[in-house]
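So this first bit is one chain, no partners, the form predicted on its own, shown in structure tokens.
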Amino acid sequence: MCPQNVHIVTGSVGSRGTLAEFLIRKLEHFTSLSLEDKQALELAARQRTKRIRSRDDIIHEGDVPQSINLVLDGWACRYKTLEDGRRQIIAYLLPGDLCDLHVSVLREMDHSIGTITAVTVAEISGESMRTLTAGHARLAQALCWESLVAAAIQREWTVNIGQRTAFERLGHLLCELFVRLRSLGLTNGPTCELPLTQAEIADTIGLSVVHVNRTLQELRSAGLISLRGRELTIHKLEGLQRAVQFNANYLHLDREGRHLDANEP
């Protein structure tokens, strides 16, 4: 039986599309893949699909993990919860992004993986990976660059927590979230989704919810962003990060990993 909050799709999944063109948008900032290097991974993709509506968990701390989630489109999250229900949220992964590329290694989950809107994953197993990265060098090569930027955007998160000011810690969050997601061709503008409540928001950079839209206020005040709903539209992007110290080379967007590319055949 099926879980109430889930929907399994498995095989063809008709007219949704290419559903790895997120994932590959991403990879290809790392270096150049070939027509077979995509076709292999939209064919894993294909293979099994589940769709999550939101504020539910993808899979649980203590869980055995089965597959490697990818994020077909959606937002969720990566988060640990204290006994006494406190709860930190430690990433937010986008359309594109891998729930743990080597996570079918651990005997269990050693924390949990939450939605934030309604989300549908593809679910990858480890032996498919391994298939995939074995008979495709440049996408294996893709997919530990994707994992080293994951640890980079954790040890950013890091020294948000431990050094920035409230100001610069919510700043910081939003000026990466924004040049993520126009990475992916997902902003209008200089607007894009933030389906982020303010309870999340303090979850991330630990604060308190006070604190989380007092801050919110000071960015408006200064004209650097506004919200509406759902969306965030920042009018000063530069301005934003020069007043937070946002430097984006962590998130290695500038296709720095093509220079591999010479040695290739």
Second form
2 protein chains.
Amino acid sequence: MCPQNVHIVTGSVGSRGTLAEFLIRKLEHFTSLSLEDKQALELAARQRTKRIRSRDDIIHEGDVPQSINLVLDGWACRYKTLEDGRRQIIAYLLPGDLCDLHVSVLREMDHSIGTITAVTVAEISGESMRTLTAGHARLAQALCWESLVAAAIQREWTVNIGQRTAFERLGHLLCELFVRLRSLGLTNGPTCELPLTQAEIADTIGLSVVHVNRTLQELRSAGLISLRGRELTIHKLEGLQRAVQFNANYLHLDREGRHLDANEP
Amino acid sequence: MCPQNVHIVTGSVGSRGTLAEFLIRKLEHFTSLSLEDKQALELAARQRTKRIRSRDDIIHEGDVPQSINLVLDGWACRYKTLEDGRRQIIAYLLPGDLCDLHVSVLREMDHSIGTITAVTVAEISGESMRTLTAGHARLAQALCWESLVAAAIQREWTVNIGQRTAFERLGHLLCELFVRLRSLGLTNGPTCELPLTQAEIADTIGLSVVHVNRTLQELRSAGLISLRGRELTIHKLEGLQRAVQFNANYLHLDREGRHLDANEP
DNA sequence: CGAGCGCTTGAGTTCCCTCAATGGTAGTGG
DNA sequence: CCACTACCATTGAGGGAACTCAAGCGCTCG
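I have the form predicted on its own already, so could you send the form predicted together with a further copy of the same chain?
Starting with the chain above, the whole complex follows.
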């Protein structure tokens, strides 16, 4: 992972109409936004975008980032490396996820962020973010919700790695990723993309590659999932959830901020 | 852990001069506060305090808390229980720690909070908190810092449980607790209180009680620590830190918000 | 077509778990 | 004051989950 090969693209990227599309979808699991809220987000995301190739670093531990990165497209992850090379993946960043809300409060990154696939990010300056939240109370609340949900996910990962068996850990991870992708409209029936190598999965749930491989085979032969190429299919989501004690409440997708809804048609 | 036996004490508790003492000490690791900032915090903490006996619940998963709890005294923890009884302790709450910043954003608790020792908490209403942060920008920043640090600790725990050996995990936990207590002025030379049972330690780092016991003996016979009764002594903090790869940067105790300092004598 | 990477499999080992029993200490009540 | 209980720490023995090492297979890509 060498930090280079970064294309700076100012202005619109690709042919997609809205850049903040996935962030907006995500936030609307908390509360519905007004047209103006959405336009303000879109404007902030349009200022400056960046494309990073796969398996490359976005930010490295010790860096002092100056702006906030919003993932527009692709998968990234937070990770930490120990001196002897052991690595732990701490979080996955999917489209609509924000990378460094720390900016302007925590000076120095205490972990790194790297890509899994090629990724497009929007760089939002601290300044833009401040005017955005100052002018739109509902957005400020929604962004606060987003960071609280990220913290809740982190807590659940602690439980997952600390208490569950290999089978449960892996199944739980797959459930979480599937449900998160589905909430963004990025699944197709029981199927979604899973661009992770088995080594990356291993570094996520604290197992060896060999054991991840064998545990995947268990999940397959239990008829719960298929995983070929980079495509995951969960045949019995209900069944898998029960088998691994997955309870989606920690994702807080049930519109807990509905009392703040923008009342527009 | 049955929720009962809660003494409501309105007004001052004990004979300590300031209630918000530890919170203030903690926040001043980020930026120095003005006298007025501190008085505002103190006022908020004084409204209503509560005493909870040891090994009891403060809030239970599924509850919808109405106010924010600030730990004034004693140890508490966040935890989650699986259906079959396995339990993971997710975080320790020491004096000066805030429990449920979620309030007014996340409706429902996705985990429980219980006490380790007897605990005194201040209940701060969402309303008080809002006026506090609205009127004091520096405090708002400092409280934001506090929640970002809590998130950083959670990430480090993921690394700890996911990648480290039993010996390292346990040593790392002891380092973290010691350093956090020291930053509050709650250590005495190389010694601090450690009111945890071995079963609680086990549920924190994902090991069995038996193995925690044996690993503690390893740490002792390596001459790194003593642990008798509820008193921990770390004989060689430097050495322990090296042995378990503990790097305190994730605690962000180095006054990263010094540019916001109140300039008073 | 060789190189590199990721996935898979086998064999042997080790770390950590479970079960079970013991001892110490503090709290309770007769 | 002493039995009685409860909880916590400790120890031994045996078992199993997950690890390491090593090799082979099948892609993709330059």
